[in-house]
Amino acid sequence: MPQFNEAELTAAVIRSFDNTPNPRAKFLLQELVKSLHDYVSKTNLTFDEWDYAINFLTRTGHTCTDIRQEFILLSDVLGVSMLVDAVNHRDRDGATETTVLGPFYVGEHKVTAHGTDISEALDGERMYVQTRVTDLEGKPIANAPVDVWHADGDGYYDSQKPEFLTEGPVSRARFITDADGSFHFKTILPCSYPVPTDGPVGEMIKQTNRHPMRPAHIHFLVAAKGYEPLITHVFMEGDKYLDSDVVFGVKDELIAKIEKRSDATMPDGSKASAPWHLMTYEFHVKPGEGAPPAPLGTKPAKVSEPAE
């Protein structure tokens, strides 16, 4: 008979999952037990500390609704989201680096004409985005749908606001690449902003003297037929939070140089009423199959504080 003491307890719990029918589930559960028990032993976890942890997770769960996912935010700020992304994209073979989807992808966006100002209704410095999608050999990929979305100048995504349901998307669109694999659009220059700090995760960030900021970025999802979906951000060069992104999403390759221009016209011939910015970037995708991920939930995100 096993003795359920410190010396034998872990092995007994691991054996309790021996008859799990699904081999992968068995492996995941047994490895989880090993890691959790090892953490308790290494840290000499106290009753008060464990009670605090249980309470924290309970409050995190209570904060979640069908329009807000605090556990995803917790995963993000602990670096787990980026680690899961990294282990699932180890072999890039020259393809553009990936990063997390984030909670504000709402599914298929409306197909929009090249050159459209997707943030026309917003105040901010104007930016012209010129991009291209190719395969690993540099061959252009035509007719590839690319979803684009980013926050406004206050750090909010459109889906966080009540008017999203009545007025439609802002700073969000789908473009289809042309014969050269290119697409271009206008928008405002994104800014850095904080993730939500009004819940348990924000409490943890404050108590550990971490800042809640994300560097300025635009989300891109490339879903070319016959190629692996590419989910990534493009970050703005020079942002002061590039080295300390609260969700650890920055990679050197994903930082774009932003040129400030004073030309009277933009590259597509449209008139510029004030100095503007130019962002250029080229995406490289690798052969494969797979559908883009489904959006989290079916309703817009909660209006609270600026979010990821």
Given for the second form:
There are 2 protein chains.
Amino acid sequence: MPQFNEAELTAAVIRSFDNTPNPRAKFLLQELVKSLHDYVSKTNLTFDEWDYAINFLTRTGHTCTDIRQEFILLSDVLGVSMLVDAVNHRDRDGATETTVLGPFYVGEHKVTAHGTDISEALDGERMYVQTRVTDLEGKPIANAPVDVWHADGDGYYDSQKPEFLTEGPVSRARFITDADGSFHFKTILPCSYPVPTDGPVGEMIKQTNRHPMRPAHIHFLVAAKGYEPLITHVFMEGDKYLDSDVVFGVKDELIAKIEKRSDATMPDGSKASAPWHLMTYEFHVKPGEGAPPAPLGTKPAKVSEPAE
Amino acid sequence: MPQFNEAELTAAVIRSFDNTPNPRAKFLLQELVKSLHDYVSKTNLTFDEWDYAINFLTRTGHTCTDIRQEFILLSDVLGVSMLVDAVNHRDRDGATETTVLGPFYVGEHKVTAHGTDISEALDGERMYVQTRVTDLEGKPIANAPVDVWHADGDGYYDSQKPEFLTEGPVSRARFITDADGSFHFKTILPCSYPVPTDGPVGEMIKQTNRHPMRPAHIHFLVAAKGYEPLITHVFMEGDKYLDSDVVFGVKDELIAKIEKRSDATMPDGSKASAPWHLMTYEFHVKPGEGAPPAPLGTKPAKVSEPAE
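Okay, that was the form predicted alone. Show me the form predicted together with a further copy of the same chain next.
Every component of the complex follows; first up is the chain already shown.
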């Protein structure tokens, strides 16, 4: 008959997974039991705190919809998402650094002509983006599809708005690199914005005196054939949240220089009616395999107010 | 600018909680970050595994209703609930051992006369339960309310059935101890039963080749004034799952001797129409404070089939 003290209880729970057929699942579960039990023992977790945790997890689950993913947000603000990214990209060999996919990769990336203003419908300071994809030796990679997406001037992605389904994507496109590995497009200068704060994760952010802001960035997903898919952001230099991104996604080399320009024409000869910004960035991908991640879905999320 | 390797990332996430006003919350969150990050690093968690975890947690949240608590079940089958119980009851000083409250303490415990058959409506072998509540010196405790609840012959609690709301409690009552600290009642001999297996936690139980069974038991909650509330089960000796309770709740001293009897009358003089069982158990409570836990709710749960 069992008569458990703490150590015996933990050992019994670990043993209960001994017959798990999949060895990796067995390892992950037994290590999970060790970690959870170690946490409860070293913190002397009270019943009220356990209740709070059960309730927090339940509310987090209930906040998840087809398109809003509060558990991913929780993983993001606890730095777990970036750590998973880190342990899976230990050797970059000179390839561009990676960062989190984020919850707004929802599909609808239509192949778009170079030079297109992907935010034509939006107000904002114009930015000309010129980029290039090369291998680790600097050799250009042609015909690589690159998905691009970013938030609008209020900090919302198109997929967070009901118009997304009827009117289609905004600030979201796919470009195919030319013979030189290059592509260019126009958009607005992105702004820093808060992650959703109207759920349990936002409550935690507020109660711990953290801010909910992400520095301004553009998402890029480079899916060149024969190369590892590159999931990353490019951040705008000078943003005040670069040092304190709420999801810990910033890396030095992902910060692009943004030049303020007042030339009457942009590099592709198109006319500029007001001062504009020039963003230049080069992606380096490493040989490898792997499919790019599946989009999360194409249904619009509930529209919620950005905090502060 | 941050350029995180794994250790720097973890340190940055810990620092992000430095301004948490509540010192205990700060400690719990920073230790949580350490534990989670340590888990990801030591397992080299893959993106697919992280996806599986996000999906599992989301489905667990979506399985929770007003009365079904899949996160408590997850905590139970990972031994976390019993460990929280253990770290909060390190010094028993001779008091009766505690065990988990479980998800079926839903209120509706009406004061009931000693001797009542609380399962009159149910088929099953009859059992006469005689119990007594004393302090640590064996002095009887009078006027103590004791809540009692257990499953029916199919393994369901009344609160899992729609009749609960209209027809009221079955196998669920409150007794008040007499001058001798005693109370007695009749019921059916409880049986071992599976925890719900139609949700994500049940899926985990199956995939890891564990069984979902709990050995037969009756729940008791002794709430004597001036004493620590005692939340426990009493298990039926001989049950084949005593050594492998899916929630790790069994302790030696919580196993009651059950005597088979064929006397024509029970100890209180009432007539027995068939052989019956006699369960005898004594509870010892320690001086202290604390309110008994609030019932989880009184709404009926979804009815689901017990597994195997």
